[in-house]
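Only one chain is included here, represented as structure tokens and corresponding to the form predicted on its own.
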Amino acid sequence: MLPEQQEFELTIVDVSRSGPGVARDPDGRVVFVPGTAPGDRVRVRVSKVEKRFVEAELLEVIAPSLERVAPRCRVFGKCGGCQWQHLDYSLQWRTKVSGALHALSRVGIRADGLPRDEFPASDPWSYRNRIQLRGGSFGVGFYSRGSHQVVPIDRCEIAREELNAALPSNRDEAIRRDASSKLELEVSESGEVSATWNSGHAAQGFRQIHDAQNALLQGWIAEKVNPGRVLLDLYGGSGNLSLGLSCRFDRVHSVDIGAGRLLGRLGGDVLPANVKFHSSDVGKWASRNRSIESSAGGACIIDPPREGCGEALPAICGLLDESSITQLFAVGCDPDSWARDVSRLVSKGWRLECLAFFDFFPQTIHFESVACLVRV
């Protein structure tokens, strides 16, 4: 068995959907090495030994793979944001899609023959409309991976250029404050940049960080959804996926724990009359409102946070069982939690009809998966 801190050479044979490259140690165990590409011949140092796998630190790329590319960012590998700038984008996308399909297979769902739409990013750079930074006497920067040590930056290669243009003035402001601070920069749809200091996450209201991919997701659901009496939008945020569909339904109920704050950003006067926002925990709301809609015809969108529906899913299924809902869209940004939710829905009598994948986060391991299900 390899001891920690031992150094040795190996060849990377694959890349895992969690980010690191994959190889085998002399004993045949899986070795995960961040920052590597399939085909790399590398020298590594063992950092963690488990019964079934080993984690190792990359020391040197002895012979680079043809799938390795030069990272654009000068702090790549130090900053905690991007994991895959060293990989060709086509490989990034293939790994994401195969990872989602593998997550489904692990929970007993074979998706090989299902209709599937794929939406890789047309440009995998300069897409983020919002970034969160830390400020201080050093200027501004991002946390390094797995720590609160800040890596100073002068630009972010995946941020919109409007945000990069705003960095110098905000760097000066951070230095003037001369204290640890949090900065959120956001560019609006009209191109205006706003800065928020020392407030919570998404202080100006949650918004998907990739506008072009978000439009594709909205369009895909709009194309697939069947009009009806009611649309339920669970974990609906500011109505990102439901407001554009309100003209196709008699009533829209959007439920989110932060709906009250989000409505302040939208402005109540711009909401369609048939849309109602409910500021509530989704599971509790579903338990209290099982009979909210009993007329025939309807659809539901479920777009939970990264950890999935979790304990709220039984209440959601109970609501769906007593409702008119016949079509369901399950959206997720983590393939494992998304696959678990889809599997539980299938076990409750829903049939998986088709899938779609959207790359909201190029250069990282994250992306959006969508399953369309119908009531059996």
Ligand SMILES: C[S@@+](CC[C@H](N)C(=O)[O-])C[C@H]1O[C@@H](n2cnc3c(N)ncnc32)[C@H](O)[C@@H]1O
Second form
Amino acid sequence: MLPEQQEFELTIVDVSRSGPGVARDPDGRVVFVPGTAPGDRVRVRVSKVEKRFVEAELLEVIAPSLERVAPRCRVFGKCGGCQWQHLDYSLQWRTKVSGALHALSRVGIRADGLPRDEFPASDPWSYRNRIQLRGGSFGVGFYSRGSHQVVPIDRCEIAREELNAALPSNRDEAIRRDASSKLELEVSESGEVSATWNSGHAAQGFRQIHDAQNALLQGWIAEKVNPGRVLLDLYGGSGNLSLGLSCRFDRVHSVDIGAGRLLGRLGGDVLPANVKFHSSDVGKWASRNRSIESSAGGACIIDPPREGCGEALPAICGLLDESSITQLFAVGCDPDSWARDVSRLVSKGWRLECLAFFDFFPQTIHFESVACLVRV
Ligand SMILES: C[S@@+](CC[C@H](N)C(=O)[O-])C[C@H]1O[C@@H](n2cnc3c(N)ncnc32)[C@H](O)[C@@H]1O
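Please move on to the form predicted together with the ligand, as the form predicted on its own is already shown.
Below is the entire complex, every chain and molecule, led by the chain shown above.
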């Protein structure tokens, strides 16, 4: 058994969907090494020994893999934001797709043979329309990996250029304020940058952070959805995925815990008369409104936060049964909780028809998965 702090050499053979490169130690046990690429010959130091795996930190790349690329960012490896700037983008994308299929297989769903659409990002840089920074006498920065220490930055390679252009003046403001502060910078759809100090996450309401990929996701659902009487948009935010479909349904219900605040995003836009927003917890709303669209038929979009639907799922299924909804789009940004929700839906009588994967977060391990299900 390798003791902690021991240093040794190994060859990385794979990359795990959670980020680190994967190798075997001399005893055949799995070793995870962050910041490595398959094919790298590296020197590492053991940082944690568990029964079935070892974690090690990278000390030196002795011979680099052909899949290794030069990270663009000066603070890559220190900043907690990106995990994969050292990997060729095509490898990042392959790892995400195989990771989603692996997550499905772990809950008993063989999806390799199903129709699947893949949407890697056409430009894997300069895409984020919103960043959250920490400010203080050092200027502005991001939390480092796994800690609340701040890594100062003067640019972010995955942020939109409008946000990078706004960094110097906000850095000056952070220094002027001196005390530790939280700053959210966002570029609106019309290109204006806003700065929000010391407010909660997504202070101006949730918005997908990659506009081009969001348009692809909207387009994919629009292409697949069958028109009907009712569309339910659960965890609907400000109607991002349903407003554009409202002309294909008699009625749309969009349910989100922050619907009131999120509607501010729509500004003066006039909502279609057949769209109703409900500001509520989805589970509670589904239990209380089980008969709201009795036997109406139609489609449903479910796009929960990272942790998935959790305890709300039985109430959601009850609502879907009562309303005779026949088509379902399950969207998720965490492959494990998404796969768990999909398998629970399958066990409740839904059949998985096709899949789509969208890279909303290049250079990181995150992405969006969508399953289209139909009632058996
Ligand atoms: C991943 S976002 C999706 C938003 C929207 N579908 C979109 O594309 O912009 C998840 C949404 O779930 C909402 N949310 C989180 N927990 C909730 C709950 N228990 N009940 C209702 N909405 C919730 C958040 O406010 C957020 O808008």
